[in-house]
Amino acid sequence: MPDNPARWLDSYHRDGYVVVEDILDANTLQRLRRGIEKITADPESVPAHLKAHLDFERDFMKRRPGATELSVQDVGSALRNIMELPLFDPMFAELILYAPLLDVLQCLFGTPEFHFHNYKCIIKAPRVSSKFVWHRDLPYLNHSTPNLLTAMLCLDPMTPENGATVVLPSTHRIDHAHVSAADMDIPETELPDVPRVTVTCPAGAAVLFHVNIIHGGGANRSDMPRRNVIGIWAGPDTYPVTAARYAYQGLMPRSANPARQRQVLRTFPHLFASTPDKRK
């Protein structure tokens, strides 16, 4: 992955956005990869606890009547969201410790104390998924201030083809108190009159943005999927105003805290087997 704090930082504060290259190792790539096709090869027969977590392009279409030109019969068990990801595999709540990505969270926010809200993966199923609306991610977090970022780590290569992510880049300079229940869905004739960028980027990549950054996607069309595990991440004093909580949530594993440290390390000891826990 490229060292490149300064650009990141001004991509960021600039845009909103910023692209980072190769943030997935070839090893932790192949495993996600893996852990996601076991969820969707055969969504029907997981079990029901987690079935409660995922949701069907089938049941977006009821919810959105006309949302796409295809039929309930077209996109078949096709996935469009795994909500609770740790809750499916050891490996998607150990990708909370995931140091390359860590580094960048901590350069963004400028500061160690920043914790994590959850984990979830958007699938755009090859030839059938639907468009995702204009929208800013803020709304859904429900948080007592907009000082979280969305962290996308990019399964697949993201194209034009696939639906890819497309953004409005500064939209993210909004007074919080401007941002409301209605920019979850904004129509496009109420869109800022500002250029769109279509993210694209190979496999491995991590697309990170400000949650009041306007965003959306295409449909997929393609044979290609569109995979991203999205992780939503909160900086200091930033803190939850509603009931939902998420697995793991609150975890810091960059926190200079000591009690957030053994936090850390009882929540995930089988990997720091070997690093004594000296504040027991």
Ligand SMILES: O=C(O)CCC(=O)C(=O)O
Contents of the next structure:
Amino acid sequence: MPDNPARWLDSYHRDGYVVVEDILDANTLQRLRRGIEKITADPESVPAHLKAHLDFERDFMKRRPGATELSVQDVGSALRNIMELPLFDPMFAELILYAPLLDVLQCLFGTPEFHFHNYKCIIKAPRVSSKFVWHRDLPYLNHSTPNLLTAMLCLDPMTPENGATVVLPSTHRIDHAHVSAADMDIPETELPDVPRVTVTCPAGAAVLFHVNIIHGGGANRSDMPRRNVIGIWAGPDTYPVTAARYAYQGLMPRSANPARQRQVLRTFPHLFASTPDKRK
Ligand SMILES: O=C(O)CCC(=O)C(=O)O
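Condition change, the form predicted alone to the form predicted in complex with the ligand:
Below is the whole assembly, all chains and molecules, this chain first.
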């Protein structure tokens, strides 16, 4: 296991985030990059049922006029977000079982009884991506408790130039009752007076943060992409409170419950071909 679980817990609880380097081995990093590049190389030709999960920079510009100095022609068919990654390629569904990440999640949740919510890929395309507003993730996740975390797997180095995530440490410590829809877009003038930290890290690192930490990030005007595969994970007794559901939502890859283990085995039988299922 890379790094040190005591440091993970300490940083996560104190600051609301932790960076764990070398989570993705070289082969996994390469495969994930290729999988994302297959989508970004020609997003216009993605089948219609999957295209609904693509968010183009040009669509974002329509939703938020004035958010960037660039024109629709400048941004072309650059993607900003790919939702529902597991539907694009089985490799992204199988990432739900990626053991080095599960080790960190189990440590931070303090139990193996946590579950998967969804996977997306946030793309800051070279030269054209726009910035992210300051926000907390919890309000748009709509859950019964705030015991959720965001786990970003960095496919590229994160640098100030390519739009690394910026966090406001300690802002995760807020009562659930005080988190509202307004936290999805917090004006600069209403930010708490805490130092901002630009989270820089090498490709292959994981950045995990509590869904209540305030974060944002700059535009990418560099020549380097900045792509993060982002998973949302939920702790015990933490449930969605709206109709929205995602592919593979609810899988519990570390659960000690035989029924949950059977669910994982039968979801990915090819990955357990040599493991007899004694719970049939
Ligand atoms: O990729 C990032 O820097 C953060 C993404 C983010 O804030 C989000 O998806 O809500």
